[in-house]
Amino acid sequence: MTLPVSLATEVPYGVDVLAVPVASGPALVGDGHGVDLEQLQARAFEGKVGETATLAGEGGNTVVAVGVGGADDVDADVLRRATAALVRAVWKRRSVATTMLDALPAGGDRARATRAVAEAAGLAAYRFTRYKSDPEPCRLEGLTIVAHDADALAPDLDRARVVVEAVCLARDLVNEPAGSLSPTDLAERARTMAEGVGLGVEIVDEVQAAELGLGGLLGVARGSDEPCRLIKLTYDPPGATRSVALVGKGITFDSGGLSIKTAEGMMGMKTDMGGGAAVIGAMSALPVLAPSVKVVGFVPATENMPGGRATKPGDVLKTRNGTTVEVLNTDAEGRLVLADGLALAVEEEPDAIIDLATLTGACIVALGPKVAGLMGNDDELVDQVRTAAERAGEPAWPLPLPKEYRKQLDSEVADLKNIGGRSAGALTAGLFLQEFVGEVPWVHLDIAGPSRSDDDDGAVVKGGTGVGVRTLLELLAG
C-alpha cells in the first residue's frame, strides 16, 4: 500500500503537521505561516535541500521546516529532496500538509512539480516488510498537498499515483528473496499483474524457448533446477502509429555459474533482475497512463547457477537471430539473456530499443552507485532517454561504444566471445548487445549501480530502488 497524497486549497482542519519550505538564509518563502526565524537561526538551520526542523506552531500545532535551498534554484528535482525528508521527518505522525511548491519560483512548472512532491512522498514511504516480524512501516495516513490550483493539479496527483504504485511493484520484485522468486514465479506475477491492468501477456516455457532458439537464455539456466522462462508483455493502444520494445535482464539470482563469484559478491544478486522488474513496473502503468504508442516488453528470466550441467567456459551457444557466442566467463550470463530478448524485439520491427540491465560491475567503477550508465546506436534516442531520465529524478550518463573496441569480442571458434578483457568493460559489453538490434535505433541502460541502494537518499530507500520505471515512463508517456 502506498502513501495516500491528496490536494487541497488550503490547510485541511486538525492535520497533525504542517510542513513549510524555507530558503537558504535561513528565508521564508510565501506567508511562512508563522515560522519563526529567529527559532531556526537558534538551531543553526541553514535552509540546505532536505534540512528539517520541528518547531512550535500557532495555536499549539506542530510546523516543520523543511530546506529548499536557494530560492532562486528551486525546481522539481529540489522538492522532489525536500519532501523525502519531509516524510522521514514525520515518519511517526498521522497527517501531514505541506506548502512546499510555494518555493517554485513564478513561471515554475508546477505540474511537473507536484508530479514530484507526489512521487517523493509515496516512495520515499515506501518499505518492504513483508518478512518482517515487527515491522515499523511508515505510520502517515496522508500528506496533503496545498495548492492555490489544485483542481488545476489533479491529473498530476493521479499520474504521480500511478507512477508510485509501477516503482513499488519493480522494488517488490527486487527485494524479493530468489528463494520465493523463481524465474516462473516472476513469471506468474508479471501474468497476473498484466491480467489486471489489461495488457497482453505470453509466457515462454523452457521447451518452448527451445523450439524458439533462445539458446543464451536456456544455456544460462542449464546450471539451475529452476526452469528459465521468457514473459511478454503487450500494449497496444487503438491508434498507435509508433512502437517500442523494452528489454529487460530478468536473472532471479546470479551466483556466477561456475564461474563463481565470492560469498560476498553473492549476496546481493537476488536483485540481479532489476532491468526485468523495472519493464515489469512500467508496463503495469501504461493502461491508465495511456500513451498512443504500442509498446511490448521482453524479461529473459532465469537463474545463474553452478549445476552439473552448467555452461562450461569454452562452451558456444547459439542465439535467436544465429549469432553464435563463445563463452569465456559464465559470470558475465546477463547478455546472454538479453542477447535473444533483443533478437525477439527486432522482430516486432518497433521505432525503437530500449533495454535495461544490471549489467556490469565496470558501470559501477566508472560512474559510481547512483548513476546509469547511457549507450546506444542512435544519438536522438540517447538525448531522449537521457531528458526522460533528467526529468524523472534517474540520472543517466552517456557513454560512448568504440568501434576500435569491437575487436575485443572476436572469437577463435564462434562469431563473439561475451567478454573482451578487463579495460572498458561497461562499453564491450554494450558493443556485444549492439550485435542484437541491427539498424533498429537501440539505447542501453546499464542500471548495475542505481538498482540498489545502501542507504535512504532523497525518494531512493535502502535495498531496491525500481530504478529505470520513472524513466521509462516519462519517455513513453510524457
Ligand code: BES
Second form
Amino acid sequence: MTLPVSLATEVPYGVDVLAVPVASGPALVGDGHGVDLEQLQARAFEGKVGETATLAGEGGNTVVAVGVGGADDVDADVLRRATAALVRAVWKRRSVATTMLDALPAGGDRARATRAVAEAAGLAAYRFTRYKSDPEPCRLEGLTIVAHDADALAPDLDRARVVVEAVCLARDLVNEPAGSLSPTDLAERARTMAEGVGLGVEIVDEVQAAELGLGGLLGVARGSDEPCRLIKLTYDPPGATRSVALVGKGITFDSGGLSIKTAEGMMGMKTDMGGGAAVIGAMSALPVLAPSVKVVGFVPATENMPGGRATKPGDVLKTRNGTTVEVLNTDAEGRLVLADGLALAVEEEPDAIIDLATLTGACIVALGPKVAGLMGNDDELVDQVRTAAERAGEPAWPLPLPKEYRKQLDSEVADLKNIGGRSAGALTAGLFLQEFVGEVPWVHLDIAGPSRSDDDDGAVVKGGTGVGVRTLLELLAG
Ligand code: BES
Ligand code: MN
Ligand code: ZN
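To complete the pair, please output the form predicted together with this ligand; the form predicted alone was given just before.
Starting with the chain above, the whole complex follows.
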C-alpha cells in the first residue's frame, strides 16, 4: 500500500504534525505557523536541505521544521529531498500536513513542485515487508499538501500517485527474491498487470523463442532449470503519431553462469532484472497518463546459471537478427539477451528505442552507485533522455561510444565476441548493443549502480529503487 497524499487549501483540523519549510539561516519562508526561529537556532538548526527539527506547536500539535536550503534555490529537486526527509522524521505519527510549497520562490513551477512533493512522500514511505514477520509499523495514514491553489494542482497530485504506483511496482519486482521470481513468475506478474490496466501482452515461451531464433536469450537460459520467457507489452492509443520501443534486461538471477561470480559478487544479483522492472513499471502507468505515443516494451527474461547444459566459454550463439556471437565470458549475459530484445524492437520500426539494463560493474566504477550511464547513437535523443532523467530526479550522465573501441569486439570465429577487454567496460558493452539497433535512434541506460541502493537517500529507499520508471514517464508522458 502506498502512502495516501492529498491536497487542501488550509491545514486540516486535528492533524498530528504540521511540517513547515525553513530556509537556511534559519529563515522563515511564508507563514511560520508558530515556528520559533530562536528555538531552532538554539538547537543549531541551519535549514540545510533535509534537516528536520521537531518543535511543540501552537495548539498542542507538533510542528516539524524542514530545511530547504537557500531560499532562492528552492526547486522541485530540493522539495523532493526535503519531503523525503520529512516522511522519515514523522514515520511514527498518524497524520501530517505540510506547507512545503510555500518555499517555492514566486514564479516557480508549482505543478512540478507538487509532483515532486507528492512523489517523494509516496516513494520515501515505501517498504518491502512481504517477508517480515513483524514489520516496523508505519503509522502514517496520510500526508496533506497545503496550497492556496489546491484545485489547480489536483491533476499533478493525480499524476504523482500514478507515478508512485509504477515505481513501487518496479521496486516490488526488483526486491522479490529470485527463488520466488523466476522468469515465468516475472512474465505472469507482467501479464496480470497488463490485463489489469489494459495493455496488450504476449508471453513468448522457450519453444516459441526457438522458433523466433532468440539465440541470445536461449543461450543464456541453457544452464538453468527455469525456462526463459520473452515479455512483450503494448500500449497503442488511437491516433498515436510517434512510437517508442523499450527494452529491459530481465535476468532474474545472475550467477555469472560457468564464468561464475564470487559469493560476494552474486549477493545482489536477484536485482539483475531492474531494467525489465523499469519497463514493466513504466508501462503500467501509460493507460492512465494516456500519452499520444505508441509504446512497445520487450523484456527478455531468464536466469543465468551454471549447469550441465550451460553455454560454455567459446560457444557461438546466433541472435535474432542473424548476428553470431562468440561467448567468451558467460557473465556478460545481459548484452546477449538484449541483442535479441533490441532486434525485436527494431522490427517494430519505432521512432526511437530505449534500453535499460543493469549491464556492467564498470559503469559503477565510472559513475558510482547513484548515477546511470547514458549512451546512444543519436545526440538529440540522448539529450532528451538526459533532460527527462534530470527533471525526474534520476541522475544520468553521458558516456561516449568511441568507434575506436569497436574492434575490441571482433571475434576470431564469429561476427562479434561478447567481451571487449579490461578497460572501458561500460562503453564496449554499449558498442556491443549498438550492433543490434541498426539506424534506429537509440539510447542505452546502464543502471547497474542506481537500480539498487545501500541507503535511504531522498526519494530512494534501501533495496530496489525502481530507477528508470520516472525517467521513462517523464520522457513519454511529461
Ligand atoms: N549483472 C552484471 C552487472 C552488475 C554488476 C550489475 C554489479 C550490478 C552490480 C553483468 O551481467 C555482469 O556480470 N557484467 C560483467 C561483464 C564482464 C564479464 C564483461 C561485469 O560487469 O563484470
Ligand atoms: Mn553477468
Ligand atoms: Zn547480469
